[in-house]
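So this first bit is one chain, no partners, the form predicted alone, shown in structure tokens.
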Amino acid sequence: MHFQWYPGHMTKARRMMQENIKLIDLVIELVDARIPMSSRNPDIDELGKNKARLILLNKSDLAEEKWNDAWIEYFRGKGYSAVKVNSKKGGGIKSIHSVIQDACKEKIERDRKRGILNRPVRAMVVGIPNVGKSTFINALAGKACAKTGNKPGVTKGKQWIRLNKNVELLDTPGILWPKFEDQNVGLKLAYIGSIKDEILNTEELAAELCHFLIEKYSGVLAKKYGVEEAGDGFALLRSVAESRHCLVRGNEFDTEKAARLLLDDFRNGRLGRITLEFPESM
């Protein structure tokens, strides 16, 4: 499979970020805890250089806890502030205000020495589509101030959100980068739903995911679907279709429906906590 998805509004979003970065003290980058490296946009490092940086491992409840901790250590070792959060359920959100102040302590101290007191920290929230930015902002603000959706590309324009007297947030649309140098990155983004399913071959995608799960999480598919983990990914999809009675006219097995079912179960944590990439491979 070849992965490429860069709608026109993303070009506009990148330009908007370039225009507004000078107003910002802190870049808060959300990544998906299941693929912390593949869900980072390399453009963000260039756009956010010379700014304080905070990386949030969002959807941490969907990834294995030992790998969440390993990734936090990895990013802190690179000089970033890093915290794991679960925006949907509110996990880790209460600590964010103090983390923001700590990440910007040098800026706050510089302001104090120049006689500038009580100026709020201005933070830009960035991340790829469907990583949960709007849900995070709403959880942090305690109200629905940013649009949310379970499809990539819900946030289309910028909006300033005043959290309290100490912090103002700039929400931005999710942006992917124009070309994936490594198609494995595109594959992992497709697994978690950051690339629209409508432009993908879901059976091929689900079959690839089956290969990974058999290798790294042996027994997960057998336990969930009551199937034998043998043969290739497409054979497994057929077994899942049989197990879940996914049929088309003529009692043929509907492997496309089984593929959608399996991807949905993975994305929503019904296969258990699964991490797709590991810091030692970086």
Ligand code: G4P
Given for the second form:
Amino acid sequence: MHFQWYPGHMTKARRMMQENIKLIDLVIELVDARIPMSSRNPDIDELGKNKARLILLNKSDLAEEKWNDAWIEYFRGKGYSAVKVNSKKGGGIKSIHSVIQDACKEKIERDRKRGILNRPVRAMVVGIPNVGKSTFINALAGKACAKTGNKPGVTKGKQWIRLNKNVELLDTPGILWPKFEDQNVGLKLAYIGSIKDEILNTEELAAELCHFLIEKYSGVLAKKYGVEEAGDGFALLRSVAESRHCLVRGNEFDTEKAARLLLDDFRNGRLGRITLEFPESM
Ligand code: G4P
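Can you switch from the form predicted alone and show the form predicted together with the named molecule instead?
Below, the chain from earlier opens the complete complex, with every other chain and molecule after it.
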């Protein structure tokens, strides 16, 4: 699913978020493990202040494990609860219940002191489009989840998924917009396919990605396409076109096709587990 943002979208999303956030104790923020910073919305800290916070490094199967661990440390160092998950395959999902209790321990303790026992934690999932919010909710809630709503004590119109006696989840996730006006961020969002390809030049995008891979993941392109990692990104695209027989009439190399192929391979993890940004540079 691709998503394009307009000012109207953003205003609406922000208003929804402000309304919903009043109802909850815990913000579960999904980020993409390949770009944990660029897939965040900088406003979330302001929107979620005074709430318990949990960051999930989703799609951790597509990012390099040592960097997943480094990012978890990074976020924990900033005071968030943080864990890595693979919502598609269910990896890390089982531990979420205890992580939620842990992230909300201050609230639970406050309740206890006021004599309130066993009040479920209310949580909401937020994140930019395509980060895996629906997949995560389905993985966590499963099919047999009971929906509650329009009952006394439950805000009218809101649907809550009762995960167990301790946790209720708002069934509609909050959509955040990325900080795509920052060129560097926009580029990384485009690599992972979160910004429409049509608004960017595919060849330039793939050439930039080649450039990054040669620098940080040397050997990956050589192994996958049998090419020599020499020259700039465009030279590499030509080599990929040659090795994959991407040709246009007159036997010219179809670098556009090679670019699409390469981006597709990257996005689907066929180039291996690759992290695009690193906590040390933040
Ligand atoms: P959203 O609600 O935040 O917009 O995201 P959604 O759940 O629709 O997920 C977007 C895409 O990301 C889906 O792929 C989904 O399968 C994939 N995805 C979600 N979590 C993970 C994960 O942990 N690892 C991996 N590898 N992929 C994940 P799709 O191409 O749109 O659909 P499909 O091909 O899976 O059917």
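Note that the coordinates shown come from a computational prediction; the quantities given were computed from them, not determined experimentally. Numbering follows the first chain given and starts at 1. Rigid core: the largest C-alpha set superposing within 1.5 Å between the two forms.
S.K.: C-alpha of residue 50: shift of 2 angstroms or more between these two forms, rigid core aligned?
M.R.: Comparing forms between these two forms, the residue 50 CA shifts below 2 Å.
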